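As structure tokens, one chain now follows by itself in the form predicted alone.
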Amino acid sequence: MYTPMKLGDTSEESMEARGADPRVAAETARRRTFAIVSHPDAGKTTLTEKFLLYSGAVNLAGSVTARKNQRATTSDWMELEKQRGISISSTVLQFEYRGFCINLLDTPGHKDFSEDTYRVLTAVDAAVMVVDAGKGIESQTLKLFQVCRQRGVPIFTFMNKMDRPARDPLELLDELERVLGIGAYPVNWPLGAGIDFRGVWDRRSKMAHLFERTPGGQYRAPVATAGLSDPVVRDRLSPGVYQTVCEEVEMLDGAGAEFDPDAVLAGKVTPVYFGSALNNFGVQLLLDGFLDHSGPPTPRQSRSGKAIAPSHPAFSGFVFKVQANMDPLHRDRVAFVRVVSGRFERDMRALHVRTGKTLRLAGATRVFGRDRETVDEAYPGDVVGIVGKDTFAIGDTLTEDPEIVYDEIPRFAPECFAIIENPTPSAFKRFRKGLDQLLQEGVIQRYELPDLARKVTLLGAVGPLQFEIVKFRLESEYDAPSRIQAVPWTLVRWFDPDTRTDGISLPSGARLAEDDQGRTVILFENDWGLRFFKEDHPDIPLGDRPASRGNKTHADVAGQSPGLT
């Protein structure tokens, strides 16, 4: 294991003298860490489950719309997720396939859970974007793509539900390039669509993969391969569909665009695959193609401006997610850490940068949905769950090298607010404990309205569904009833720490409040109130995020919080 250096002994010569561990290099090279993102109902969680099926991680894939007597999807472990059939919390799944160690992060698609998804995207090295072929690029897909592009994350596209009525594939490609502003290279091409869907033509191998429906989509779809001119293919397609497919494939081949792996890794071109996740078709082609053309773990930027490569001999990582009550029997708390460099070992000691304390990293687990197992070691690209550390918060850096500090996690301004109260005095302790733990997950933010006769807790969230989740979880996980009251504010802005707020005039409906760190904020009912305040107080800067670690408040720039403004 890496021997911690003395503070300041971080010269390149010193690091080189310690040398990179060849085992770390070998393990890092076979890691692939990615997220699956999409608009709600595009098939993201279904695709996640089918990746597990084809890798051998599970033997029977669960259906998102399964009946109660069928198994639930592996990635949707929360009770409310099972009831609603949607992903509410991002999930980490690690499995082996083709000699690769894959860290797959399933994310919520609903816009009300955008902030959780954005944080997950800081922990991955690539993304698979699922598009409903019948609908094309939808609003949430666009927002998530923009976040990926801003971070330089390579994107692989899966055109899902080709066995249902779908848009023309050439239109879908054009929309990808026109709306997303990225090159699109179709790795395979659909042989028909909807009731005429018969499979895909792999442009690189020059082989046809023929589609057969499978009972409930629970088992691997049988696949036959043949050349496009093979009678087996011609007999499967109607004459009109066959002629159209031949013309489209000829046009694509004649366009002269070659597959460029470097452009894919640079995020300039997205490989496009067609298929049906529900019926297991095209899933293995996508999974194999992703592993062939995605890259190993990438460096992360330290606050000093230096890029920390996976080969850096010191262990380092950052907390990108905190989840309470994954094991309801123990009311535990898991902090998910993305390993950036070096080797993680169970019970090792590392610096917790925010507090300045050196901690023993016990309780390390590998998470597979709700299941977990003890982790003895982990490598760059891996995600490790640390159980039971109440001191860990989203954005924290853990490291053996005190010169490494990560600022990976963005914090966005809420757009919805509500007052939460405890209507049952006898349950107050449970209510307060549960609310405190849920707040630590970072999907809701707490504010105080100090000028009222009684102390009132105000919650802020990206979307109103988060308040329903909080209410449900307080009652189901902590036996603590709560009452939620909507309020009219839709915007929050932070003052610079040096700004004096006493005596300032506020527009109608605006209120001063304090965030969870005691920083003064101003709440507005609408954009008009914000504009009025700026015109009335042009010398008072406002930020759409709080000042971070001694810096001034982030400038209030339109579009600075992608997908949340």
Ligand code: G4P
The other form holds:
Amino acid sequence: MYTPMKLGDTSEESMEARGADPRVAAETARRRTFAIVSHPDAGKTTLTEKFLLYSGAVNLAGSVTARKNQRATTSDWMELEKQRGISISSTVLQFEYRGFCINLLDTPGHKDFSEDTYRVLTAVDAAVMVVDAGKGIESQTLKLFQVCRQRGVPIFTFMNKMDRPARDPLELLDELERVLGIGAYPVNWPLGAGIDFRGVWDRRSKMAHLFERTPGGQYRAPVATAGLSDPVVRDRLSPGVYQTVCEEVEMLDGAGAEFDPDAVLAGKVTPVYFGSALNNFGVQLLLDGFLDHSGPPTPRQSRSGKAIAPSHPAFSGFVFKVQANMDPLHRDRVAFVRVVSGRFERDMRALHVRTGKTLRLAGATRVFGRDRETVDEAYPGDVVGIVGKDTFAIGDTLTEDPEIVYDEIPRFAPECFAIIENPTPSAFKRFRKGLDQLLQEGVIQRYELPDLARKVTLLGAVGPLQFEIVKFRLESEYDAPSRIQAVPWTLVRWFDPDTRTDGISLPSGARLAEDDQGRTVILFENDWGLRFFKEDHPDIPLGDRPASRGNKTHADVAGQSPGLT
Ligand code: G4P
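Alright, leaving the form predicted alone aside, put up the form predicted in complex with guanosine-5',3'-tetraphosphate (G4P).
In what comes next, the whole complex appears, and the chain from above leads the way.
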């Protein structure tokens, strides 16, 4: 039986007395926490809907889209999503399937939100990568994939839209291996493509799954299975397609590569599934394959260097996302916490490491789009939304064991900047409050240009769409109009804290500024300016992220930071 621990009592005896809770162990073992990543339009939303359809979480596909629209009519912010036809907010979905409890963390597809996506990826144990089979690897896929690889999470690939003209499947596999630098193992193989698409050949069970189009793709696709030489299969395919498929399957089998589950878990080989999300085809094979070969929640590194396993008796987790005003009726804030170890219980007390305060974790919810449900308990791999606190920031650790501190989530260096002003003096307080709260969500960063006669606030973001959203949200959520003015800088670099910067010579167009913590930064218009500065000052180190906890700046390794272009 689980014995709640007195907060802070992490003595050996106390830990031992609690031991590993068998309930936590059983719940952890059936958890799978993953995200779907894709280039916009490859089919991420559609696949999400179909996963819900197959798990029985919804009866009719279309619910995610429907919810998107519904949200759009009830939330001002979502209205912007609708206007721009993009998906901005991430949603956490939890559903049961085959005895597994699946947490699906949705990620925004737009490239200006790659930082948000990156943070979501810090909270998952696996990723499903959706590729449009007519297009192959696209820029966003590549970036997101690199982030997954850095974390070493298993990646499952879904070659979508096989009902449309697709590229040669061998070429697609080759591209996966070449461009992504990872082994690709086709678990199934397409029987034709486009109007000739008739299903997939499952190489492991040696069965063909034949495809029937369903009206609007709303229901589970009926599937008939048979061997490749079965007349049912042969008659379905045109003679040309049948022959090609037989040759390709023979060639793949002859190549002799065995499916290696350990290489999949280590993120070295991606199992590849072909299908059509819109037509519900290949979705179940993907979902089953994913559950068979992905792993339960993994340990996380604590700052002390110790890996904290899910079985650690103390509850611990970290905040990977903060979102204000998700519900326009309540104007509150949700901090999304990924549970790493132990059991989360409603109203429990935990240490908020950054402030050193012990907090009662009241108001924990599971968020399903706009719908919220109170959470009584949660286990490693789960995500709980803690509502109503403005105490939390991205990367914060919540724990019963003060020895556990999770690493900060690195920020992306912004690539575009804009000056923001409040044109309405009477709205000053609302403007400041709104901006402060939006900054806490971490999608924008604030800088100040200190040497001007008046104080100028500069915003930095990964993409310009974020400025538009800040303006829109300030107005709609805080009733604070703002003026945004673009500026030419595209790069920011941090000095070491002990570098003297007064009187320093700068290349033309470059400027000194201060970040939110008062650290001196240098803004460049382009790479050329940065290079020029480095040549001029070879002894001054610059970092593409601020120094943390008194350390020196991170080495300037543009291109190696997560997601840097
Ligand atoms: P995203 O979240 O990755 O951005 O993609 P999303 O699922 O929204 O899909 C993008 C478009 O591709 C949608 O069409 C969707 O219906 C279509 N699609 C997804 N999977 C398949 C598939 O297997 N086959 C075909 N033929 N199309 C597919 P849309 O016209 O942009 O939107 P909608 O009006 O259908 O919602």
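Basically, rigid core = biggest C-alpha set you can superpose within 1.5 Å across the two forms. No experiment lies behind these values; they were computed from the predicted model shown. Residue numbers count along the first chain shown, from 1.
K.L.:
Superposed on the rigid core, does the Cα of Y478 end up 2 angstroms or more away between the two forms?
P.N.:
It does, since the Y478 C-alpha is displaced 2 Å or more between the two forms after the core fit.
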